[in-house]
Each structure stands twice: as structure tokens, then as C-alpha cells.
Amino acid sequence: MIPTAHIEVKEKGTIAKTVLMPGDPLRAKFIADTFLENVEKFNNVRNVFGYTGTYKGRKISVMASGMGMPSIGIYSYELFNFYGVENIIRIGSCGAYTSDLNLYDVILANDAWSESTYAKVQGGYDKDVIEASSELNSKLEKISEELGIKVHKERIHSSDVFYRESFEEYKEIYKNHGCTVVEMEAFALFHNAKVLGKNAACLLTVSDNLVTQELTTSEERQESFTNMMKIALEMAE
């Protein structure tokens, strides 16, 4: 096996069939250190850490995606297309567009709406909504029920822009497109899964609320969003 430009794995089977994908490399390290046994670090290129280990005796990998659709687009494509990965579950933070959602609420994305041209440029897909894998979502929803962790099933907004000049624009996105939270990666991940015949899902934790102005710290975002991690980790095989 020849390593890709961004992942240095040389041996087939090093990466599990299911990969959890936080944006932050330090969150990937936290998950590996806190929840996994028999851990092997398989990627260090650009400090985008990747780990394989076991959870309750079952194999699973965790690897950072970086921020934004171009970044997760690269890593998820390489994992799916070159390393035999079948399932990627994004686990990240999001901002809420409604006061009905509270800090630390867990969101399971039904689909992602975006203004991004990622899917059109990558594969000619010209629609602005892409669905998550219904199979993965069904499994994650069942796991959440078994663990007693409430999840909110929502349409999410995948944005190319973090700092908007028109702050109030989120109100129109919520009203016109039904998006209740915003993040920056899932639309590209869902597209890559669709074109490559793979599976992708997205679990998010509310880190801030644009309506109430509540927010969490960077340390809390890195280490305290454990409910979504526990749900996703049960997908280990």
C-alpha cells in the first residue's frame, strides 16, 4: 500500500472500517486516550492525528478532519477510497439557530443544507441538500436510546464561512431552509459518501447559541462533549 498525500498508513487493515472524525486533532487524541485500549497512532502528517484501538474489545479508529469542507473533503475521500473505510461518523460542535436547543444538546443530522459549491465542483451534484446515511442514523438513534442519551434529529447548515459580516443572516437560513444548527463539514462528508457508495453520519454537540448568546469554552469543546462520543463509539466492530 502506498500512503496518500495526507495519510501515512502503509499496511492494509491498520485503519478500522468505522472511523470517528472530530475536527480537532486534540479531540481525536482525547478520545483515544480516554476511551480506547490497545491504541496505535497511525497518522501524524500535518499533526492531523489518527488512532486505531479497541472499544469494549471491538476495533474502531478516530481521526481529525480539520476545519471546513475542503479539509474533511480530503481526509474522508482518502479514507473511503484508498483505505477501505466503510463508515465515517463526524463528531463535532455546532451553533444553535433556535432557543429551543440548549448547550450540550446532542444533534443527529438527518441531512445538511449548504450554499457550498463543494459537491458541484467535486462530482457535479447541483442540489443544496444531502442526506446522511439512513442505515447509520438508525443504528445511532437506537444506540442513543439504549444509553439513555437524548438526540435531536435535525437538518443542519454546513457553512463555508465562520465569520459573517451579516450576523443576522442565520435567522433567514433558519426560516427559509429549516436548519436549526450550523457547522462546517457535514455536507462535504455526506457527498463523498454518496459518490463513493459509503456511509456517513454526523453527531454534533451544541457549543453556542446564536439566539441566547450562551457559549462554551475551547477546553469544554475539546473534552466535555462526551455524550456524542459515547454514542459513536458503540459503532465499533
Given for the second form:
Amino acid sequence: MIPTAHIEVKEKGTIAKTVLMPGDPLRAKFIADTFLENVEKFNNVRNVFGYTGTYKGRKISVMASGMGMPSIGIYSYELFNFYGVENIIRIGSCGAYTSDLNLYDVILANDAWSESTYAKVQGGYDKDVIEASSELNSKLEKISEELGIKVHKERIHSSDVFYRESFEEYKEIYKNHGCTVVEMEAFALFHNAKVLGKNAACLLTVSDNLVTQELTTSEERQESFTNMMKIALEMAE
Ligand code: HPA
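So the form predicted on its own is up there; where is the form predicted in complex with hypoxanthine?
Zooming out: every chain and molecule, the one shown earlier first.
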């Protein structure tokens, strides 16, 4: 049934088949303002802005996911299940668990490991790793080569907790599960895609490094995340 509880769109075709999902509504606005033409804003509910436009003449949408798995869980489910969306590409920031990764490196998630109960509660999935769509990933990899932007293909950690009492725990997650970066959404997005027969991928830019404690500022982030955006935007159809 549309409109859904969290997206105020009355017609299916308003949202493109491929949606880019940054966490931050202002980043969704930045992408629409900077890169898209013929832009129509389709969502304002809770200030979770969504836009449809064209990139190099091809249709694409961009809508914020909010932070964390419960939030992206809601928005991605509604987009996939009620609005005919086929592909969601999360574009977000991440913290690095290794000094081998530098600030602003671009990561393409092979899969996401999580201690979250999201997939178990949502659909009885009882493992702790979920893969990204291999089809979307090969397209994104090919695009990144064409654009000359290096991407690191990694297993990522989707965490429910940003501020842990035990900061050092990340070392165990790196060692035991092979996750090289941490973010907070991909595991739920990949799960929803899987149960609904849709496709999801996740591109990330390193915004902080837990080992070296280097950080980016929010202005720097806005600017320098354009590499990841340019890769994802080429998925417009
Ligand atoms: N933890 C979780 N999510 C993040 C981080 C982090 O350190 N950095 C960017 N997104």
C-alpha cells in the first residue's frame, strides 16, 4: 500500500529503479543539487529527503537512510517492497580498523558481518554475514576502473553501537571476523535485499581511523566524498 508510513509518494514511477542512500538527508540534498538535473523532491517525512532526477540523462533517485540498522531497515524495505525499487546503493562513511587504510579511501563491501539481531528478527536468518549483490558489485568495480578511482574490496562490520565502553574491542572484531572497517547500516540493507529478491551494494569512504585516531571534519567529508558518489551515480539507468 502506498503511500507508506515513512515515504509520502503516491505513484510508483516517482522513484527510480536505482536509489543511492547516504545516511544524512543533507548529503542527499548535496547530491541532488550538485549532480542531478530535472530534480523532483519526493519525500519530506521526518526531513528524510528523497529526490529523483537525471544524471547524464539517465534516471536515478537519492534518499537518506538515517543512521543505524533500524532506520535503513525501514526505508529500504519500503522502497524495495512498495515502490518498485530494484537496486539500492548505500554511500556512507566508515571508521577503519587497520592502519593499512587511509582517510578518504573508498571501500566496496564484499559482505557485512554483524552482531545485530536485525536479520534474525526480520526473517529468521541466523548467520552473521550477508553478501552484497555480486552483480551490482561487478558493475561498481568496472565503473571505478573506468573513472580511475581505486576501491578496496572489504568485509565490513555493521555495528549497532557507535560509542562502546570498551573502545579496544574493535581489535577482536578485526582479528576474529576479518572486518577492516565499521559502519552501521549495510547488514540490514543487504538482508532486506535478499529476502525481497532485490539488489543492494555499499560504497564507503573512510572518515576516521580507529588505530591512528585520525579524523575528518564534517566540511571535508561533504567535499571529499564525491569520488564515491561519482561511482554510484554511474548506476543511473
Ligand atoms: N563507527 C561506526 N560508524 C562509523 C564510524 C565509526 O567509527 N565512522 C563512520 N561511521
